[in-house]
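What follows is one chain in structure tokens, specifically the form predicted on its own.
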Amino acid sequence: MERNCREATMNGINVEKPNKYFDGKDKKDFLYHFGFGVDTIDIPAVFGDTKFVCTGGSPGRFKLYAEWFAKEAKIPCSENLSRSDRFVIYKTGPVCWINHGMGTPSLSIMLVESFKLMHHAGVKSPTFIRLGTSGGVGVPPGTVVVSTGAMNAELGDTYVQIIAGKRIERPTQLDSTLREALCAVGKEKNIPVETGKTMCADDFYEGQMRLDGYFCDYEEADKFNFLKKLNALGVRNIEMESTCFASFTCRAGFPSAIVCVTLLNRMDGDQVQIAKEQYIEYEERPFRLVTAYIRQQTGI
């Protein structure tokens, strides 16, 4: 049965306090990725009154996602906070917007110094969205598919961890609640969404039985049969972040959602093949459903 990640904070599943290492080092931790620490700068004054973390891939990406939303709820952008050159991070009032890059690896820095940068601020409970591009699986290009689960490289429904040696596996849970209200945002704004599971990836090419990477060492027949076995089990798309973002959020008792536009179906073929303009206009949707109800929610 799927749990509520607000239940889940309430009823103290799967939520963890932070790593009790932690406690009484903040005024000496430095957020390496980030390039700054609590002796940097004044964190609370800065961050203190966020309440959405907005991340995806691309850099440049969420640079145009600040600014846009800056004009549209006619607010200040911030200049790029990150001192490194690893991630970007914008602030519009309650709103930050951090890239993760790609692949779960980066995602996992990004997510964890993000949670500490929110504990520094006194953010008790942001909420985090994931906003990306994504194959689809039976479903057509253009579609917003806003996560049901998330669904690991081996067709389990776990993030897997190797730590000192061990196999770890931990469930990949979403909020169903926001996404209920992410559906009806999209549903009132004429955003074409979907809900179900979505595969994450380990990599871009072979893990999601491309067939046009420099290796393939399987058949045609391969591919289709596997993707169909992906759209039976619910997958409706593909992207390589999904189980880690729900994993780690989860985990910390924040409520998320995952918004992935599809830029292609996969039953049709392995490359994008639409207008500048189409790819332009599919890219925003994810963007115009999240900041709707970003703005229902905070009246800006």
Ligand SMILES: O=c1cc[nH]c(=O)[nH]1
Second form
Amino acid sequence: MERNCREATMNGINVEKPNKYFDGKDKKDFLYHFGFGVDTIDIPAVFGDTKFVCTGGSPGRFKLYAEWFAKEAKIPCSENLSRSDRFVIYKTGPVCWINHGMGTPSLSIMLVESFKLMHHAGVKSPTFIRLGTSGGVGVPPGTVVVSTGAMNAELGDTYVQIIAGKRIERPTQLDSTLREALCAVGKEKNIPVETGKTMCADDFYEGQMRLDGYFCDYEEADKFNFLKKLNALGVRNIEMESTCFASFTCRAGFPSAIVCVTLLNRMDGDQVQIAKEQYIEYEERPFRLVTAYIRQQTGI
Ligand SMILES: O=P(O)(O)O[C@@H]1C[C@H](O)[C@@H](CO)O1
Ligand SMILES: O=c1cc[nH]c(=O)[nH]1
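Rather than the form predicted on its own that you just supplied, could I have the structure of the form predicted in complex with this ligand?
Up next: the whole complex, starting with the chain shown before.
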């Protein structure tokens, strides 16, 4: 049965308390990949009013999203608040825009430091939304997939971590209330929205059964059989972060959603070759949907 993370949070199910070791009175926690810590900036003053953390891979796209949001809501956009060159952090009122790089290893670092940031800022239940791009599985290019769940590369609905030499699998639930609200906004705004599972691959080429990588030791028929299998399992898009994102946010008890536009239908090809204007219009779709939802929720 599908679980709602918000309920899970309220009932205390699946929600883990922050690690006791990083927050002792004598400890001055430093967020290494953000380049600042509790000792170097006044975290509650800068981040204490955060309600939403929006994230996605590219630093340039997230700077743009923050600027677009500020312009639309007629509020100021901060400078890049990150003091490291690993990630960018922009703030527009109650919304933080932080990029996470490509793949789950990079995302996991960004999420852990964002969760610690919210903890130090005294923010109780921030909503996390991943706005990204993906390859569609049987859906037309430009479709915005709001994920019902995340599936790993072995086609299990879990996020696999190796800790102390052991394989740990954790659930990849997403918040169904948030998803439904986002879908309703998409409909209102005439944005082509679909719901379905998102497959999280470990790489862009072989892990997604592309035929255009440098290596390929399978046949074209294997690719199509795999994509058909995914489609039959309810998968509508493939990207590279969803399992970690769903698992970490649910573990922390934060409502979360994944909203990714499809750049192509993988049933029709592998190369991502889109005219610049079309690419920007596709990139804008998750932004328009999520922004409308945030503005509706916050009244800004
Ligand atoms: O959020 P983005 O668009 O960066 O995410 C997808 C998944 C991979 O990180 C990347 C591959 O092109 O795009
Ligand atoms: O096909 C695609 C497109 C974007 N991102 C992916 O991971 N795969």
